[in-house]
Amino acid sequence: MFDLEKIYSKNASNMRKSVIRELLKLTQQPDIISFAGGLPAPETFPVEDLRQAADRVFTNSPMKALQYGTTEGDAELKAELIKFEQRQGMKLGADNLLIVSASQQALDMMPKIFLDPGDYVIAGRPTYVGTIQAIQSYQGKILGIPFSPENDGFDLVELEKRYERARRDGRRIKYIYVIPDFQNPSGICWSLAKRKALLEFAYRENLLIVEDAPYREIRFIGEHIPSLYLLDQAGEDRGIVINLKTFSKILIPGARVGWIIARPEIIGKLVIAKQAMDLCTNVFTQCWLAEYLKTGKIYEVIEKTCGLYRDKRNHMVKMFEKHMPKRWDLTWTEPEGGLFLWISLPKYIDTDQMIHKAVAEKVAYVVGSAFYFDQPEHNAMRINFSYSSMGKIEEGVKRLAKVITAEIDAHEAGPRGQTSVEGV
């Protein structure tokens, strides 16, 4: 047999399957309540308004929509996105934007243009699995920084300590990757003070910041906090922040369209990288989304989504409080936005092993170890609250609590029914 392993590149050898995608295969049975996927609620999709927008594209500009487009992206869509971002105070021109095939393509482009094999990226522990995949596939490495006990951003003492140690060891660090708003997987939101501190750290150390912001608009509790991009722009304006956005969480995931915001020199390099990937993002979809954005109805969708997710998040937390074992070492985050929360269990529970028992009880989650790139922790899980109905949230939490309770009871009971060696 022809040995393919001998001819795969080092990049290919570093690629890893998505743990989340593999786990989702276990949850396709209709009777399983899945908290595993990062799926938006389908009831938020503005189907009729999108259909009408598509009709207008076919009526008014079919030849443009069905032809190749520029790598930089459709001019009308970029104009609408500039208006969209202006509502948050950002001042952008067309040369600050690149339209991409959702933010996962953007995440893949970051290590592609910035990392040489062995280079490091600073990221949280835990962090988004798609970012881990992208960095590893380009033979990059990650310097992990734990979050503070207050869940308001990095532990800044650990950031300084680990960064200095890495520099002494000769490690070359290129950029910082963060999800400041409702982080995936933990759901935490960075405070204004921590955002400013991270920006100052990046200024001092001459590092770029990649600000992944797919959930930024999905805040349903509290006041919006300025993005890192805006803080830089409104302050020293050094242009060190690259902001990644997507329609997947604020409108529809099936469009597979996102955008990168950065200074023009960086956008120019990303355009070259994208040309080798797919030439241009789906042109019809760009025209379609631009036509929809002109109606201004996306703000109604976002408002509806925030209200629905607030209700679902509150209901899930209430069900946790009702059904989960009451223990100091069993905790969960209570996010102010986004789609996820994070459950931490007693240290002796391995959620990688427990997932099979959970699926047997017809409930699923994502194992916490999937979100670590070094020394994974196995006693946590990511839970999605956006997709399931209220009834399924309650029933799913009951099933999950049953599995967790059984694990705790089994541990506390200890070995039973075993004959001692001395008594044989």
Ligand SMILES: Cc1ncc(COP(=O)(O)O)c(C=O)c1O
Given for the second form:
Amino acid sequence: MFDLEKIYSKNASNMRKSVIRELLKLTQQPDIISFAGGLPAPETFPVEDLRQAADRVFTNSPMKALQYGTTEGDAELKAELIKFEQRQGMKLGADNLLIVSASQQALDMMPKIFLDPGDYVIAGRPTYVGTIQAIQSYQGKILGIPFSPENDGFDLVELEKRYERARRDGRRIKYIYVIPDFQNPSGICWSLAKRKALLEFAYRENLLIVEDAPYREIRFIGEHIPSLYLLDQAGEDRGIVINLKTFSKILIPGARVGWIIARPEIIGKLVIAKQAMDLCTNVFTQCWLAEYLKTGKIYEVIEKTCGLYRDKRNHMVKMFEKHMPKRWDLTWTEPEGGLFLWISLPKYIDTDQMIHKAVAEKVAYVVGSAFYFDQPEHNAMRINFSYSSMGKIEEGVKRLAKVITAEIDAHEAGPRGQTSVEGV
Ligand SMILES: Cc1ncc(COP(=O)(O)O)c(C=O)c1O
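Here we have the form predicted alone; I need the corresponding form predicted together with this ligand.
Complete assembly follows, chain above in first position.
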């Protein structure tokens, strides 16, 4: 057999497995309490309403739904999405939209159309692992920017400093990637001031912004803050923001449908890129979702989902307060939306190592290092609160607290103690 490694393209050689998807396989054993995946709560899926919408598609427009469709996306679904976005103040035409196979496809298309090998994207440290994977698979690089101590967006001083240095070193920077609403993994929500400042920075430096917003509607505390897309549109309207949306967290992830919002020239280029990828997004699913959206029931689903996640998040925070060792160097975020808590542990705890002990205790999380492009932080973890039941949240946090306590005790006991923890 010949050596496949010699045949794979440079792009393929740069592809990295998703640590999260690998972990998901590990955690699918029934007795594990998994806080690892970013799974929505299945009890929020409006099964009966979706079934009826599918029936209507088969009854009213089966020939259209079962045929090839346009790459741009189904016109009826776009019309519904325009109404959906209008409720947040966005003014869109059909040529501002491209329907995609959920946000992950959109994330793959960004480096595909904007990056040459070695080009840079500015992104947070940490950032969403699926974005890192996509950028790497096109031989792109990431200029990582830390978040401010206030957790309200990038540290702007660091942004200027690192950007200047990169420019001086001759690096080509193409776009800024951000998740302003309840970032995955950190849960950080950007303040209005930071959003405006980032927009000013992008205007000044002639950079595009890719605003990934899968959690935008999943705010369960406080007031919505305008998206970067809206701030640009309602302000200077330079059309530099590309907004990525998806049904995954607000309705169902299994549909694999999302939408890209951008100015028409960018949509045009993306359409060409998508033609080579899949010709068009699943037509039946688009018709089905359009039919469902016409009922207006998605707003009730979102409201119910936010209420449920608020309760689960509050319960998880309470369980952390109850069961975790009380120390200054063991902290967790208390996000106002989204699906995750971000846990920082004492520096000497390596969550990559600890995951095996956690799985032995039948609890799982995502290792913090997965969210770094380079020089990962090893003493952090991402915890999902949307998927598990209230009872499992308590039991899972207890198990996790036991594992973490054992790590701390072993460290404090010195090398002899560390040996004894191996059996945990
Ligand atoms: C920040 C972010 N972007 C994109 C995605 C991909 O979502 P999907 O492809 O299901 O729309 C996710 C999934 O968890 C995410 O957290």
